[in-house]
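Single chain ahead, by itself, as structure tokens, in the form predicted alone.
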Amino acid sequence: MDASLLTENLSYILPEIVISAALIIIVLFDLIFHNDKRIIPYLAVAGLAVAGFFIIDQFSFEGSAFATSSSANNFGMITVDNFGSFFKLFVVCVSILIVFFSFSSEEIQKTFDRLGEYYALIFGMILGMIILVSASDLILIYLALELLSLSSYVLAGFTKLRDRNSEASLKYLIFGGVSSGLMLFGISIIYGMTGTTNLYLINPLLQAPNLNLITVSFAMILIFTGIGYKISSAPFHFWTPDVYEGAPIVITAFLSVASKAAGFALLIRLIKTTFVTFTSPDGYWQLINAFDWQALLIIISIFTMTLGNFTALWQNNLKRMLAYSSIAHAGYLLLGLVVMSDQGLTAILIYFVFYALMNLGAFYIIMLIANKTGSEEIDDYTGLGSAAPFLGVSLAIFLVSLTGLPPTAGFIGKLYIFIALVDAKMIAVAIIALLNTVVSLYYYVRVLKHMYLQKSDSPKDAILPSTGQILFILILLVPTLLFGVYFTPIVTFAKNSISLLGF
């Protein structure tokens, strides 16, 4: 490779080397000045926002980087599109909050001496993700998502405050590691297959009239097992309820939020660049006869969601609730990926913005009575309505727009899912899914119930927010209220954002 080509390729993945460069940093700093830790966040927020800055100078720009000499149309391992652009800046953006949402975190607190550590885990789960949604490359694909794990099975257990932390990061490994096992067995047989692991050069080939659809299928079931794992959709859901408990409530809210968003960004990418073969004028995808990606989501999405719904009825622990809420939020969000089609995927990209709104600031105001309360037990909420007033209100504001009801920015999320379903005649599907959200109803209103309408046995004491933990449930709960009566330029920008490279 002549240097001309290194450099035009580097310039494609600027925003994964600014990331890399803000983790090294921070860990030189922390070895450094290890006395002194209080400058790691800002150092963390200044890498961040360097790296929003090249991903949104990366938009309207479509180009493929580090492309073997047998790469079909010179498709190599990294894409860069608006497809890519757009969940990478979703997961710079979701981390600033998460870094901010730290400040708050008594249990992070409590681990000041480690906080080098801490971030420089939180970057290396950054890294893997925006190298998640921008690979075309099943072996680049797999190091990214490994890289995004291994981070992870360590922060769900960083605090070590409580035997259940090390619980969540011992389950999260071991169901991370059979589902890795599984992913890479699937990965081999399509290699096997194709003598290829690009995505671009793998869609020609899966076109063969003398294709073995037995094994294809069989290898596509378990590459999903490991994206399914990720994105917490049943029946690779098991580790979500105990992990999201156990883990801090900081790392829980990351989890729910950004690695979901990576793990829908590969699933997306790898149906639609492997199986699709054009977009009709209408925005229907038409699909590779090789495996019947359709039906195996509506069942996914189906039993996601009533899963999800269903257990979270009997959910005493708010943590452990909102856990099975963001399982049948994955079940949702599928259901803008089973119609294959424009209208679906922009659906998807516009419920993912509402939803890290609505799912960050229901976990941060659950974090602040737990920090003063020591518990995220229902229970425990009996009263809270009147010794938390703002926080009381701000947290039914968030759990209503997860319900999607409006005038909230969750009921917009899900209106575009129903409008995609009815447009593409799944009448059945969409009344499954709105009874689904009927039954969402009970569980979230629960939480309401308890703080409002039940009497505490004893007096509690008030929970006074501090001004900038005010400052930052108004930058999430501000947006959830407006995005529910104004939501064009969020509809627009997501419009915006569907195309990905040869498409």
Second form
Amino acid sequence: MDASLLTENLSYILPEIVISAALIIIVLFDLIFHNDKRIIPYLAVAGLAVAGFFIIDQFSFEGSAFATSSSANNFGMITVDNFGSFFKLFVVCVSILIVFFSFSSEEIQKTFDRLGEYYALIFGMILGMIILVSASDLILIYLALELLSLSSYVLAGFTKLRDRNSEASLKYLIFGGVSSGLMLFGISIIYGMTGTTNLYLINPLLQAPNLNLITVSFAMILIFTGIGYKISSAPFHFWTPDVYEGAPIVITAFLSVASKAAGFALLIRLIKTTFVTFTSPDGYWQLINAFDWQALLIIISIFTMTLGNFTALWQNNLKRMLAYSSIAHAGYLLLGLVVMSDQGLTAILIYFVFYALMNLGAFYIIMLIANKTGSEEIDDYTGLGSAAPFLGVSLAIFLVSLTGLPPTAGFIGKLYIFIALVDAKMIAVAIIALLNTVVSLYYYVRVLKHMYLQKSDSPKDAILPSTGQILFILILLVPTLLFGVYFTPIVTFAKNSISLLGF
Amino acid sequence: MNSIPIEYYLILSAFMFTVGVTGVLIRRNAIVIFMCVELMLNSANLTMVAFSSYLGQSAGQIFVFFVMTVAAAEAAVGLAIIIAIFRNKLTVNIDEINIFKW
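We have the form predicted alone; now please give the form predicted in complex with the partner chain.
Next comes the full complex, this chain leading.
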């Protein structure tokens, strides 16, 4: 590889390089200046801002870097396209919010002397995610997935002195190890059948007439196990409630938004680059006859959201309830993929933006309340509506938005998914999803009932958030309401972001 | 050269994989579960090397190097977590690690 080609290839992965550099700087800074730990979060924000700048710079630019052979029509290990850039930007924005999130977290502030490790691990996760959303080679996908998983195992048990933390960490590790083992076996079978690890090269090879379809289906189900675990879809969701309940709330919020988004991006890229022959003019994808993704995904998405919603009904821990609600949301998001069309993909991207706002908001308020009361049980929320008026109203709005009622952003997100379903003539699936939304109303509103309608036996101390915390809530709250009525910019942005390299 | 046919390797690796999955499902000691996960990873490695040699190209063997590195990292993280939980609960039996229940 000559020097100019190398420079060009490296210019494609500038955001990844910036994140890696920031990771190294944080580790070194922590080692050298261990008395100035307060600066580390600002270093993290600065690194993320620079990476965000390079990602925005890459928008509407397509290319492929690090090709393994120099023949024409070859694609490398990393692809840069609008779809990938959208998810990278999403991950970076969520990470910036998470850094501010960590400021208010007592769990993290208690382990102040390990702040450098904390941010180094957060950056490990970020690096894994942004490589994952742009990788187009099975080797790189596996590596990025493991980088993401290994960092999150440690973070889930970061405040290791508590039982709950280390148990969450262990469960996450065992489920993660098994599902990555299954996925790796699937990858090895695909490699054996096609002789390549590049997603773009696998596509034509899978169209060979003498292919053993049963083996392909087997391998694909194994690979889906690894991805299904990341997006916490049933039946690979068992870790989700335990880990979400046991991990520090900041990490729970990060896992439920960013890590899920990265998993979805991987799933979409995998299906679209390896299994779609062409996109018809009206935006529907034509699948290769090798494996019926659509049937599998319909079953899994309905199963996922029904299970998530119905199990959430009898949860008493708010964090655990939101874990089941995030499983249900994975089901809704999968519906956007089920229709296998550009319209559905747009709906997924829109949904993710809104989901991030409302889910982070809900977790943030739960954390502020838990900082004061030390409890996440719904019974302890009795009478909080008057003790903490601002937090109560904000939590109410976020929960209403998670249900998907107008005039909040959550409604618009669900609306676009349902429209995509109806346009694809999947009325039955749309009705099931609608009924699920009705069920979800019950458990979200139950929290509000406890906060406002029930009288508490003992008067509660007032919880007054600081100015910075109010500001952070408003950053999440205002868009949640605003996008409920004025959502055109997000829709336009999502429509511009659905192009994958080569399609 | 009279080499061993690829089917033998695949049958062996499928067997190893089955042993690994079964072990994860029926064993109760966190460390043994961990060893079974390693067995699953290694069976995938064996498949990859066998195919790589059969197809006469190197991508599979390169993959195996990465997998081995990742497996080592995973073992390090995993044992650290198991030690953390042992300090809290004085057991690594996963039936007794049950604060969370559905």
